[in-house]
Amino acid sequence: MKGNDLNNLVLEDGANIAVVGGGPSGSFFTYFALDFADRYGLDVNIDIFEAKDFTCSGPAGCNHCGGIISESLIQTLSTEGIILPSNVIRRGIESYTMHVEQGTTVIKTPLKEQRIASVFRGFGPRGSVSEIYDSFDNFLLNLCIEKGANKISDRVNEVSRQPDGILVKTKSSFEKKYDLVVSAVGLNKQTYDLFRNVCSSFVPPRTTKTFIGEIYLDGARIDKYFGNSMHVFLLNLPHIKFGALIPKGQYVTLVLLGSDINKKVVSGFLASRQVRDCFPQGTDIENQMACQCYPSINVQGAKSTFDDRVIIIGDTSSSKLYKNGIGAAYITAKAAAKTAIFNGISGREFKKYYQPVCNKLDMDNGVGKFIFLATGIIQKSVALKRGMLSMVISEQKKAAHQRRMSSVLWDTFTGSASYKDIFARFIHPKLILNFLRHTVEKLFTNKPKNTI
């Protein structure tokens, strides 16, 4: 290390970096750290600790995610040299089908780019068999290995601070001292406690339970009943802010977002007419779930996520409220890598260069909470939902730049834009006036007709 001042720690040639967690945030950090170091003429060694095998089906290879990657993120990654191969994308999403109690309509992509991808974070649900497809996480991890990273298939169970580095020990008794340790471990209490030893001021994020289920259907029936459309549900059901059915290969992924989702909430959602009508008649949806889980998501960012030689990124730090966790992982991981390579690895440098990126995400999430409060009001109002549905149906016949409500809903569903940008478009006078006009009209007319 250069310098004797602990507040001026920087990486030198031959520096060792440990990345604990090989999911998107860990892989993105590794990819960018190696890329930046190469540009800077710096030689660093990176070990990625990941106990899971992303080539396995079921829980052994799964990272518990809905698996939607927005078109804006796909484009951004491609400019970074990360181009998703066809065998990672299980289905391209060309439209959204929005369901409310008052009817259904298709929302086409405003820009007609048709580049939204549905992927599996692991190889696929329990029982998946394929020689063609790869998982998204495995693809990213292999990119890092190709750039020179070393994967250690073991679980870290101890992290301790030494006078001149951070000592990492694993379950199988591997141990090594590192100049920098990056935590990309996700959301669980054990890992929180693990990194408090070296990041004493760390305050974990606030979380809530969600639901993900993988429903088996053969490819022909998915083509017939779902096609290349992601079905989203804005139903007046307790605890649920957003529900989605995402076609992928021979499975349909069910995602429920809200507050403290449990088995009763899931059953109530699946029993709704709007959901049952999406499937072939007589389908026993619950019994056709190959996998299901109730993962936690970050709903309020963590605090003090760094110290000298230590930084915490990804879901454990700051994410995007209810949406686009992969995109948030990209943002925080790249910022952390840029800081470590070009500025330094002291807590002071991370606070100066990394923390503002997290602050921006957290502030945007504050706007997102207001948007979801507004959508919650709409979900509970029959009149407002009729007006919204009527407006969207009308907009689908217009040019893309005139589809104001459709565009707002599209970006809210996909996470393609910041909540600040979505909110600015949502309060545009033309959108509000048109929304009110459709709402008032529907108070005196029949329900809008379905478009599918």
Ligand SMILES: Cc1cc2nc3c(=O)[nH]c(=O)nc-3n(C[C@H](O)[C@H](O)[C@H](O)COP(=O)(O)OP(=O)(O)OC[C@H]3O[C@@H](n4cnc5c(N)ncnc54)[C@H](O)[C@@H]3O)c2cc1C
The other form holds:
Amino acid sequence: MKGNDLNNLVLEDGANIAVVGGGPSGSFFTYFALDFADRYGLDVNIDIFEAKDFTCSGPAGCNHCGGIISESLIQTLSTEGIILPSNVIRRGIESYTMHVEQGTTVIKTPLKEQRIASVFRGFGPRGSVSEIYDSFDNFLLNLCIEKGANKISDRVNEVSRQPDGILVKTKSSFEKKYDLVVSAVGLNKQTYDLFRNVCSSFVPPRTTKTFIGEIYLDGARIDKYFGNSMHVFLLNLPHIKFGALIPKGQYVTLVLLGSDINKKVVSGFLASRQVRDCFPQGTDIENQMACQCYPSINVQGAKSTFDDRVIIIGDTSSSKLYKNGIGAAYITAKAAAKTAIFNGISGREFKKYYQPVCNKLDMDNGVGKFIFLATGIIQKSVALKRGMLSMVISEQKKAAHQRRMSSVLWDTFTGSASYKDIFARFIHPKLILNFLRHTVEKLFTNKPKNTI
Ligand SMILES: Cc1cc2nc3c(=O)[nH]c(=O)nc-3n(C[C@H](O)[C@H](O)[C@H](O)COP(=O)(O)OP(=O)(O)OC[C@H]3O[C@@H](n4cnc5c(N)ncnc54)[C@H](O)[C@@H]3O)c2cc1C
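With the form predicted on its own already on screen, would you show the form predicted together with the ligand?
And the full complex, kicking off with our chain again.
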């Protein structure tokens, strides 16, 4: 280390970095830190500790996620030299099928070349077998290993501060002192609480429960009933802000986001006509779930996510509200790697260079909360939903740049654009006037049941 002045901590040749957690944020940090160090002519060693095995199916290899990689992230990663291989992509999503109680419409990708990928974060639901496919998290982790990182398949269970470094201990009694420790452990309270020891002012993120279920439905029937379309539901059901069915390989992933989702909320959603109609007649959806869980999601960023020699990134820090969490993990991980390699590893440097990036995400989520409030109001109003549906249906016949409501919905569903950008488009006078026109027109049109 350059000098012992705690206010001027920087990494030097031979420095050791521990990355705890080999999910997207841990892998992105490692990838960029090794890349930046290489460009800077700095020789650093990185150990990534990961407790799961992403080549296993079921919970042992799963990082609980819808597995949608937004088109903006796919494009950003490809400019970074990270190209998702075809054996990681389980399906390329080309459209969104939007369901409300008043009908259904397809929203096509705004630009033809923009493609969303659906992936499995682990090897797939319980019982999955495949000789060709790889998981998203395993792919990223292997990129880091190829770049020179050392993967340690073990659970970290103690982190403590020493006068000249941070001591990391694992379940199988491995221990080593590091110059910098990166916490990329997701939303497991037991694990992120370990870091309070070395990051005294850390205030964890606020979270809520969500639901993920993997519904088995062989490939041919997925082609027939879902194709390359992700189905999104804006139904007036309590606790649910957003429901989605995502086709992947031989499964359809069900994701429910909202507040405090539980078994009763899930059953209510699955019993709705709009959901049942997506599946072959008579499908016993609940009994065809190979896996299901209620993971937490970050709904309000953490505070004080750094200290001397310690930085907290990814979901444990700031994320994007409800959408594109992997894209947000990329943003916080890259900012942390840049600061650590080019600026230093003291709390002061992280505050100066890393904190503003988290603040920007948190501020954008403030706008996001407002957008979800507005969509919540639309979700509860039959008149507004009929207006919105009618507007989207008519827009889909127009040129891409004239599809204002569709593009707002597309970006809200995919998380591809910032909430600030979506909001600016949402309050455009042309969109508002057109929306009102469609709503008023539909108020005076009597249509048969189940249509707008
Ligand atoms: C229902 C739901 C659906 C979602 N859908 C999407 C989506 O479609 N697209 C999207 O972009 N985002 C989605 N997200 C968000 C996304 O999953 C997260 O933002 C993302 O996984 C954050 O990455 P991370 O690396 O910070 O944390 P994680 O992915 O949680 O990774 C943390 C890693 O740390 C490891 N770990 C934890 N503790 C230890 C320890 N003590 N020792 C060693 N290893 C440890 C874990 O095993 C894990 O691999 C969704 C989230 C939820 C809840």
